[in-house]
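For reference, the chain that follows is the form predicted on its own, supplied as structure tokens.
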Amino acid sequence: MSVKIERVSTGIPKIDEMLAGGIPRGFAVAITGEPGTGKTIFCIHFIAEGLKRGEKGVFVTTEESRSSIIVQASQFGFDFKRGEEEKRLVIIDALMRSDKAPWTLSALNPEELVQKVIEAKKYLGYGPTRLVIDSMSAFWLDAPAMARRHSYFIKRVLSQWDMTILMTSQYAVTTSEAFGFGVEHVADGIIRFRRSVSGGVLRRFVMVEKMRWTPHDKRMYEIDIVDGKGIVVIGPTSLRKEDVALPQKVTEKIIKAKGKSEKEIGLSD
């Protein structure tokens, strides 16, 4: 006898289909990829779908301002300002730098993040809540070796509060640090966004690389970001995963940094 799994819609029907109906409720999912691949917009869809269904939402932004997130959402037809006014959405802004602002982080550390998210959850009240942390990478910029430990702490504490969590992290071709690996190690699922330039044109892709309890689609899909709509899934691509992977030298640096990080915090054998 199979157990029925409650799933949470991403807000993008085709990606829900790729996930056999959506993300299992209560999961913490890593949303990874290079800058400009669509991670933040995917998270906006996720929160907007929750608001549409009468659920609560918390959006933690560490690399953009609260107003930027609201403007981006409006470009795709989502009214985050109304969600705030109706006390169904809290946007926690790490860039506000104002002691008078109730929803801001004065320091980028996991303990303060968890405390502020729990405060927001209590403010929003009872019921399922969608949480986005965009991005996790900001919490270990000065100590990448702590990525895995910080990620585990955040997941362990916040998963007890009836939250389905998206945690973004990014790889940049200009860095040798493995900013994404800490999140990926502890996540219940991994949705990876990729990009390539073909014929002088930027192309974006999405792939579900892992999702527990889910017979997920293993193909890579091409996507587009359309003004007024957001992410649109074009269809499966004939490109291989390797065709849109990070450059080999960058990959080698990331793997090397990952091993060094684990050794520093005693996670390797």
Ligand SMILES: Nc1ncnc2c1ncn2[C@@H]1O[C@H](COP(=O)(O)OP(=O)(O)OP(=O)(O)O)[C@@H](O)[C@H]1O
The other form holds:
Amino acid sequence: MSVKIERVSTGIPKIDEMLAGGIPRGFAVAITGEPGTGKTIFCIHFIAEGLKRGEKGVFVTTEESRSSIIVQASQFGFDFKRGEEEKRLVIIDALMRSDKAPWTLSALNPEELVQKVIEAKKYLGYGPTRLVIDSMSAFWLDAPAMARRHSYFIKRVLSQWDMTILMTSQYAVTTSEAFGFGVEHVADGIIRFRRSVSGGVLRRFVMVEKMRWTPHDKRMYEIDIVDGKGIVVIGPTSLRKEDVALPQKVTEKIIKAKGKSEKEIGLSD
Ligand SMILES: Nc1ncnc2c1ncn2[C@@H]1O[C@H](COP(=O)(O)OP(=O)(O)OP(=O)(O)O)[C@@H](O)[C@H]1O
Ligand SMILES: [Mg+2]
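I've shown you the form predicted on its own. Could you give me the structure of the form predicted together with the named molecule?
Next comes the full complex, and the chain you just saw is listed first.
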């Protein structure tokens, strides 16, 4: 008989179904994808679902300000301001770093991040807590080869604090996948968002690429982002891989960059 696993709802029923019930409690999951594919909005759903269930939330935002996250959440019917007022949510603003902000980071480094998150967790008190780090890439902008080491450090320290974690990692053709590479290996799971343009229209997709302990769905699902609602799963798609894959030339470049970054930190030879 296998050990019973407690699963954490993502806030999107269809994605929970794809995950055989949700994300195992205590996991650190990488949320990856190109710009504008829905990573931040997925993280907002995840935090909102926790608040709804009486759990605590910590949202670290590096690319958008705290108020931008509050506005975005409100467009889907989630009241993050109230969460803060009720001391159930802390938004750590790592973009608008000012002395006036109650929760901010003095520097964009993993040690500072971990320290602040623990401070927030202590402030929120006992109980299951959801943590979002959006995005992890910001912590090694000037040293992409450190991605794996930093991710490992962050996961190792924070996993002792009873938190289920989403860590977003961007990848764009211009930055090369080397940015996100470290997170994805260290993570217990990978949920990948994608996009494509067909018939002149932007389409978005989500796929569970990895989830330890989970007989997850292996199909790609088309999603939509709807005002007032957020992420809506349309259904599995029969799209061919070529429709959403990066061009061959780009893939080769990414593979080359990956090899280099692994070598730089001595993880492979
Ligand atoms: N109120 C809304 N109604 C419908 N769609 C919206 C609404 N707000 C945002 N969107 C869509 O969601 C997109 C942004 O999604 P999101 O912020 O989750 O992307 P992301 O994957 O986090 O991107 P990045 O890597 O740049 O941070 C917008 O570009 C827009 O298409
Ligand atoms: Mg984002």
